[in-house]
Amino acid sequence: MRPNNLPQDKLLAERINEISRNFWNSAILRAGIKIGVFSLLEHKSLSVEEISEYLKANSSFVEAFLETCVVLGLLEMEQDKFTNSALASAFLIPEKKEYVGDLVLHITNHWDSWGKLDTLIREGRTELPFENGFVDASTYWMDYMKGQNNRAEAGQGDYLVKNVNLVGKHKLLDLGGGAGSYSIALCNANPQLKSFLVDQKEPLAIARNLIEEHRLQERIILVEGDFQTIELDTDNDVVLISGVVCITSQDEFRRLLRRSYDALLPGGLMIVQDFMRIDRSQERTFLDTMMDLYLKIAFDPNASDRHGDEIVSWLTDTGFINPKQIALPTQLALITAQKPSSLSEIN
């Protein structure tokens, strides 16, 4: 009987070989970006002597590496030249909204402490790369907020505008807006709205710069200092946390919470956009699952892919009312929920 089994056995095996092998992938994705062949090759068919000589790189390495990036589907090759596949024209080209290489630049800038992964389960610790010199600070912090930007102008600023009613909203505070681009997204489709966001003194160089180019700095006040510490205003219609639930203990978060519910008006808008498990679709779970270890690598040990119901039940512990759980095609997910207008809606 076990002879009949064999087959079966070897494409288990080489299921484990496809496994070790997906690096592969990503370090190529990684190096085109890096070497700017996706920007060279845009609108144009050139071949590998004349990538080789504007790289100024081996011609045998280039025309190997040329050939992984066909087989990725990022290049096409006809008649011995290369050119960019619309999936590279779409999406890596810095010039275009779309352009997601730098959040590609971020996530693979985590590559050393993917390599010592044994090592980090065994001490339960985050490592960041400027800890073990795959980049500098500064280089991971830019590629960290570019890539944050890169991710709301490919599509999840759009989602969130579609899926928050702000009409005869004004007043918005962002908490860890980062880069403004959610401040951005909103204002832009909220003509009346006007936005605070509050962040450290790197981020808001970025913001500051973005915000000018969508000529929206008499609406997008930014406020340097600690979310956590900062005293707020309490006239707010809407409060907007995204990307800090899932990079911050549970009592961070209850208590970034409280303070939210204290700076809205009655009747205001609490939004939490954020890697959220919400979605049960066997895709979905698998992305949540893979990312709950990739925070915990690559921000803090107690970071978390957090379930939905978890965070629903601290928004209603802190006074919210109407919890609504939106899963959306993208990664991120959201929760909206709303501060009582009046007693009679205070269970």
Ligand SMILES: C[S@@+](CC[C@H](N)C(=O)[O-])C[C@H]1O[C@@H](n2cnc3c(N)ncnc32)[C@H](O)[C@@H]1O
Given for the second form:
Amino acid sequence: MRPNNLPQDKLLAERINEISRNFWNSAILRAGIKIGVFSLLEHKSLSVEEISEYLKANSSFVEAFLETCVVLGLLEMEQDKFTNSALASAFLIPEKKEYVGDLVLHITNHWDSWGKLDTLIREGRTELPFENGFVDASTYWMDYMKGQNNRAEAGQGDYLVKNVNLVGKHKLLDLGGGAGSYSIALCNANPQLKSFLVDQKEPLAIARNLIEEHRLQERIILVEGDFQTIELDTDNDVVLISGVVCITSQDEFRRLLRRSYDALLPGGLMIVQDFMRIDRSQERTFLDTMMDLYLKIAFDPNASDRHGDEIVSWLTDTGFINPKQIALPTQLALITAQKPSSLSEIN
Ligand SMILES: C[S@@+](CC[C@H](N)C(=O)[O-])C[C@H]1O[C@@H](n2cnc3c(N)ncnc32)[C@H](O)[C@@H]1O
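Output the form predicted together with this ligand next; the form predicted alone has already been displayed.
Once more the chain from above appears, this time first in line as the rest of the complex follows.
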């Protein structure tokens, strides 16, 4: 090897070392949320001793941990006291609208699945966090649903509202509506609208509380069942499918689109919201590539991050017209389409 290649080789080796250590960062963020350090240090500067006493924890571990939070930009240290950085203060305080801590817990609840990625790749298998015991089922569902709701409250709900026109629409079917976040956003913005939200038992328990907080129990009706088999009304003005296209196989999703088409009145609006490859920035390509593997290990072996064009073709195959792909500055994009209002609009 030529000596003048050495610095470049060292840099490349360090890149490998850096990738190998990246999971430390996630662990520190997760631990900070779980032990409540960001809530404790909001608008407050405390010493290691004070924080250790509050946490009833070993002060040498606490000190080492707090210093890792400083190097990650989550905390700041001045005169031996620690306080939140602007980043932690903006996004890691549960009372704030921009809080994303539940989503962090949901993403990192898949820790053991990532840890045995080699096995899951060989076996082509999904493994849920409560199947390998990393967290129990109720924690899994709570973090999953509250995490989806974090995303909605942090801005996705507002983008959805701004990008769909529901004037004159009265009945919404929210398939796989989860915690109810988008039914809540759409009903709050459209006083004439009533939503029927279909999901499984566990998410509905969480949705019920959120809907009550928004006093929307009369306008968001929870329907427990499997969205592929439950009987659906056929007089809906709008169908929303959010966060489902990426976690199901193509066949399952096409089936759901056919069910949605049949559930809509002529002229009805179909809305698909999800991780979709519409905007091709470099940052998006990185996230979409990672997301594709995550979806397979965390949701369904046939799950996949989808291209917007692919979903548009499934919509038009089903009979929908006027598809529109809408890239958003958030992680989720939108595709809207219409059921033809008359026979002459078909074709
Ligand atoms: C990623 S979450 C999205 C929740 C919500 N729509 C949102 O965007 O925040 C997917 C939801 O689909 C629901 N789901 C998946 N398969 C389902 C099925 N066969 N029947 C009913 N709901 C289902 C899950 O329970 C979960 O709540």
